[in-house]
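Okay, so here's just one chain, in structure tokens, the form predicted alone.
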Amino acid sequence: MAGIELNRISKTFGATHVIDDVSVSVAPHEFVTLLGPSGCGKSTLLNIAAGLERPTDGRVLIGGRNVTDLSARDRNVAMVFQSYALYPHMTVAQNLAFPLRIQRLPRTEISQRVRAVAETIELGGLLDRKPAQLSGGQRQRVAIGRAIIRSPAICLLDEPLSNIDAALRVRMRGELKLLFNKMGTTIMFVTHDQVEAMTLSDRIIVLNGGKVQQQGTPLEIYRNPANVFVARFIGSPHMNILQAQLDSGVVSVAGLRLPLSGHAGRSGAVQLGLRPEDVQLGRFEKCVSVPAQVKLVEHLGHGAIVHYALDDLPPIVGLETRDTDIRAGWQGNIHINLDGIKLFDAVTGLAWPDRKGMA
């Protein structure tokens, strides 16, 4: 299995930079996400990947070997859409075994392939049915086994789950993984559903403006953001940012003060970053009590989102891990957990070096 590699990739449309000097990699069986928002330019560095576009600048590199100027037929790369793309007057069998009718194999050889990938799939007692026949996942699952059929390189995929209704996405995002892990298949993702690159991917490349903004496991994305865009975009609900002031080791918030371990001798403004879950009704190790009002709360049944006003601060959202009864208008104590706190340039939105840790 090989991996691939897009070394310094630039592409403009006229006048518009839509990748701005982009390098990526994926190693040999590796699962690699690219997220971001629209217009980001996850999907046309998935096409340059491809052979669909070309790059400006740049070189493309499966296995070792430079690909750039190979076409898309020539580089040995799956690649599944959003839409299936499957032939609606061909059965799954039918569908399956094109890639390798095209490659002209022998019937006997095709139809062995195709029974092995229907198993791997679990399409194996509907190979007589043709796609409209199918539930969604099920299209999806023969569009994915199309690609792998004839054993490529890499397979590519751009958002093929954001046709599928919302429960299903949930039910296939598992099968997904169940059937890469199965296949060890190279893969570079493309979505622009952070819930998906978490539970899918062994590691995550932000992308926003046509430039990397980070990239890591799914966990050192969340719990380490590289920058403001990152915090805001990874989780949901997303962090909470507020604008503060350091000084001498102690950032205030409006009329709240925290010492912070690890700042001694840093002052300037700063942006705090909070995620929900470190803002509870429960007490923390290291916390603080915060008087506030709920104004709006979110059930989830396994838990909920809080929104809260408070007295002196920008208004924050806490989410509780088990649901609960409170409404809007409760007003009580919340607590802050200081070992969450994430700290953030106020001119750059970059991430402070020493964020972890508090006094």
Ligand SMILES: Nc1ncnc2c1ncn2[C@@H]1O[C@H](COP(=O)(O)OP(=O)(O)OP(=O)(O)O)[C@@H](O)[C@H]1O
Given for the second form:
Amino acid sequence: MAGIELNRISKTFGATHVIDDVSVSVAPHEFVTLLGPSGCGKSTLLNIAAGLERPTDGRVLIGGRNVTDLSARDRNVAMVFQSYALYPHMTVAQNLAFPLRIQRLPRTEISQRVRAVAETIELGGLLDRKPAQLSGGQRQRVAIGRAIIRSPAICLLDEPLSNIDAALRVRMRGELKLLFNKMGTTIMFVTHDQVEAMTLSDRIIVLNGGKVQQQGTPLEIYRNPANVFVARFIGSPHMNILQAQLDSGVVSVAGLRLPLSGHAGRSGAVQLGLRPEDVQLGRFEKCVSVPAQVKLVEHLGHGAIVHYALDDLPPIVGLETRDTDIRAGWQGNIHINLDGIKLFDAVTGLAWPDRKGMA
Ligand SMILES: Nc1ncnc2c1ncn2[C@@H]1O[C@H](COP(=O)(O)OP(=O)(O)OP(=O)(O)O)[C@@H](O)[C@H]1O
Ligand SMILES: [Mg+2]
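What would the structure be for the form predicted together with the ligand, given that what you showed me was the form predicted alone?
Okay, now the whole complex, with that chain kicking things off.
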């Protein structure tokens, strides 16, 4: 099994810089996700990996070999497109067989492999149907089956779940993960959905404006976002970001004073990041109490998103991890987890070095 490496890739369309010096490497068997907002260059990078687009600068390596000048056909890479484009006039079996017929494999081998793949994607009973007679999730699986039938070294998937309704998408996400674990294929996956990226990936590359913002495992990125963009992009509801002032180890947001250790020698303007789960009605091990009023409660069933108004402070959003009967209009003390506080530079938005040993 091969890995794939994008080495210092840049891409311009006319005068527009779309990709700016991006390096990504995916180890054999690894599942890596390119995550970022619409227009950040995800599909362009994937197309460059596939050989459908040429980089303006940089190299593509597959299994250590420079393939930058090879056409898509010669890269042994399979791709599932953003719109998964099955042949409507062909049956499921014919769609699956198509890449093998192009390779002119013997008829018996083709039908053997079609049956094997159909079993893997659990569509064995539907081989004679046309795409129009399938559900969105089933069509999606045919597109994936068609990509993997050639046993490609590498599989590239561009938002393969984006055309499926929410409930099915969650189920397909789990199924995809199991399927790819079983196959052990090297995967480069594209999505703008941070939950999809968190749940599926070994590693995530966060992109914005054609630049890598951060690379890491899902939990590394969630726990230690490298900058304010990543902090807000990963996590739902969004991280609260408040303008604050640091002075001798105490961060002040208007009248609220939060004692931190680890920054004793530093002072200046900062942006304070606080995840909603670090703002709760109950106490934390290290916390401060703040008088607040509930403005809005969004029930999730297993918990609730609570919007608070605070005296002299911007509004903040909290997350109760169990359901609560609290209602709009409630007034009382809420708690802020001091261990959950992140600091970012007020100007650059970059994370300040970690704050081990907080008060
Ligand atoms: N052939 C092209 N000519 C000019 N500009 C292009 C071309 N292809 C893409 N772009 C521009 O490059 C940028 C990145 O496009 P790309 O399709 O890679 O984004 P994306 O991250 O996949 O977005 P989405 O999530 O909406 O699919 C966009 O601003 C797009 O308009
Ligand atoms: Mg795209």
